[in-house]
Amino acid sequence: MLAPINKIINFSNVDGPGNRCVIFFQSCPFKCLYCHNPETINYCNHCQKCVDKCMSSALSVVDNKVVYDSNKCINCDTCISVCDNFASPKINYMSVNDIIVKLIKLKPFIKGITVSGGECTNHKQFLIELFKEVKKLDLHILMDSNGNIDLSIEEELMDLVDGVMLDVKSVDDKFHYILTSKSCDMVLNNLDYLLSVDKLYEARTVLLPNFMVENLKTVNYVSKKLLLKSQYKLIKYRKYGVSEKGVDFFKDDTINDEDVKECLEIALKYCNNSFIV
């Protein structure tokens, strides 16, 4: 079994408790306007537009498909910047054993792993096999998810994971659809489920400029659900890395400090473990 891995960050202290290895899987069912890594949304369609733009000749064409050589890559990301498909040719298909070999080397320096994306649950069977092996290493396991699948019926997966970091983008279904192209119903069902089984490590909401009514509605709803059961991370929208369509939609570079303060005050009324990043 192989999974498409966009990248692996050996050490991170912002993706869960302690120092962690973060594994980013390729592909996502949401098409978020403010996604900061939109190149993880789709698979490469092998249009080959990026090949002759590569400054290090790390990309080539074999049997009409783009092939990536990580040994030549200088990580300039020119291939990503010229892609019209919200994809990346720099994908490595890895087995569970490939990842475990890497984790064994990192184990003395990390507390756990966080699987992210894209959307990691697009590869749920791979995650189950990976988590079984990670458990043998006695490492803490977090799953960073947009909540697009029904986690309540994924018993084997949920038994293995120690916690979930859940993105709650909006509780207004129409606005959520505008932001992501999907309904928020499953996300909110997963919020309730994760709280009920004590598996919600963190809920997160991005605070968007020029949409304070929607921001406050979501913050109020989520913080009332969390109370003292979990932490709530409010993330200031930033335009860097966002697609041109997203930048045009939100207009401003970020949300102003007065609006951020108002959102935080609402969150702290119900969940005193709320904070801004």
The other form holds:
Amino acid sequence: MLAPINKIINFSNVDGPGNRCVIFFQSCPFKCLYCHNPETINYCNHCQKCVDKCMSSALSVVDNKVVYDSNKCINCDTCISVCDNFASPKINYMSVNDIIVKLIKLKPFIKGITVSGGECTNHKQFLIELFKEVKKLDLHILMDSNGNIDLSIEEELMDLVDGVMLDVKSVDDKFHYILTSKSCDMVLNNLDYLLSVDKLYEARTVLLPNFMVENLKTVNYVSKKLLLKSQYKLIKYRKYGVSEKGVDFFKDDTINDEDVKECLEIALKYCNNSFIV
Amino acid sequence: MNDVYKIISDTTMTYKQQLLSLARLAEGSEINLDLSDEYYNAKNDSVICDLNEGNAPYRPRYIIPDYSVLMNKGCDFLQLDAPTDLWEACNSLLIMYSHVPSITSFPVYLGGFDDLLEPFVTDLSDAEIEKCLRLFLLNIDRTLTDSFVHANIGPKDSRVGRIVLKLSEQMQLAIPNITLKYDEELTSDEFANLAITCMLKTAKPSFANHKMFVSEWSENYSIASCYNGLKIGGGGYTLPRLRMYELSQKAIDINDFMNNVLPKYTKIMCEFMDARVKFIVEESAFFKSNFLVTEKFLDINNFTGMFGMVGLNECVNNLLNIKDHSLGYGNNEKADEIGVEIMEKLSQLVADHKAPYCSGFNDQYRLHAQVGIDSDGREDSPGARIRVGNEPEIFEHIVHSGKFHKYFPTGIGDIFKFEETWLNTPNALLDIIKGAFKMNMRYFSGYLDSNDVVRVTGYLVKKSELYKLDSNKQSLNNVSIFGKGARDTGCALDRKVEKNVSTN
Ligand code: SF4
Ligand code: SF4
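Mind pulling up the form predicted together with its partner chain next to the form predicted on its own we just looked at?
Following is the full complex, with the preceding chain placed first.
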């Protein structure tokens, strides 16, 4: 079994406790307006638009398919910026064993791994096989998820995972739909489920400029659920990496400090472990 | 311009810096050492560099007094009784520091602060310890004005150790350099995390691989000057350097280098070291009359000579005819293999030489990866380091270091520059250090990109002091001038910032 891997960060200090290896899977069922790496959303449709834009000849066409040569790539990301399909040609199809070989080398330096995306649960069968092997290395496993699949019925997966970082983008279904093109019902079910089995490592909400009513509604709801059980990370919207459509929608480059402060105060009323990044 | 006149008229030097430079001039001019023509040729070709140690050495280069003698017995020569409280202990140490010579005339080792002072703090409040140590550190910074002045703490957690870290952070002083002797099994995570936060904010302490040093040196080792491993109650007589890039230019090919050039020049350098060591021990007054020797703060059996080298990177790339350094040493398996082969050979050659007055070291000199001096320019990178700007991502960088650090018991280290977010996650950095030491890294330094106190190639300087020199004002710190050279000609401050790098 192979999975499409967008990238692997060997050492990360911002994806859970300690130093961690982070594995980004390709593809996501959501289409968030503020997605910071929209090139992880779709699979490449081999339209070839990016191929001759690459100055390093890292991209070529074989049998009508775009082929990527990581040795030639200088990571300029030109290909990603010209793709209007929210995809990337720089995907490596890796096996569980490919990843484990890498992790064995990293093991002395890391506390664990974090799987992210895209949406990693799009590849849940692969995750199960991967996690079984990762457990043998005695590494801690965190899963970064948008909560779009019903985790409560994924028993095998959830037994292997040590914790989940759950994005709660909005608790207002209409607004969630505008942001992501999907309903928030499943996300909120997952929030309850993860709390009930004590596997919520962290909940996260992006604070948006010009949408204070929605921000406050979500922060209120989530922090009352979390209480003292999990940490709540409030992320300031930044326009870096966001698609043109998103930039137009949110208008401002970031959210102002007073609004951030107001959100944090509310979060801290209920959930003592809340912070801004 | 006449050298003496140049020093006397230099408005950027303080009085003391002028005095020391004039003394260095005298030390260099008197020809006392009987050296071979081969040596002089090698020196003229820039293959061997004596680091301006001069021809009339009158003390060992690095001196590591056993300060516990001062704490337990006092000192007759200095008319000091054994101290009875923290204030007396700090006062005695400060008095003694000004009587400890070295190549720079500043003491390169101040002792293990916690080992020396912890016995005196049992009945004191934190506030009193803090007050005393604040004055102690301030005195050191303003009187021992040289960043090669070095103190140790650890491996165990202690009140003194914690307060030294706290004050270092608050006071933001470049002096002294500090090393934490770190061992996962002896040092608590909590203490290590405090040290990491302090390191990111002030570029100190650095982390020394305690297990590795103990296995080679026993518990009785110190870290002095930049990152030099030396025995307590002893030191290093001398530290000349092989400049490996220039050496590689003498060879027709790799074979010639390994079998002819390297052995030939290693021998020349060892003989040069023999001459210096013999002169220091037999001719100069130091080992006959200095109170440090007569009162047993030092024992000649704890001294060795340090066989230094620089420019392994450029040497390897030159031998392999690699013109683009980004594809060479540090980023190329073949180049790294050649690097290891060279180090194996060099270690063997140095070990095979019977060194005089090194009886505590099996009559052997020990290798040292010298950090470079400003006049090296970019031809020879420090020791076995990867060229600044060509470092691979931190993971690969550490694995690379682990292959080379074991060859340098008298010192080698790597420096990593981190971005701001790591300040919030000392635990993550501790994971990296633990891993690094498991991979046989000897010495780990780090600092934040945005700091004033930064590590240049091994020593610390304040960026604000460099700016003073840029505008032709005097800097109290003796080594700011070296820092300026390393920054301007060696790009030493442009090393890579550790972010989260992808390598898919
Ligand atoms: S990455 Fe995007 S632009 Fe390139 S071929 Fe695939 S879909 Fe087309
Ligand atoms: S990032 Fe894309 S465009 Fe740039 S070199 Fe790599 S493949 Fe080519």
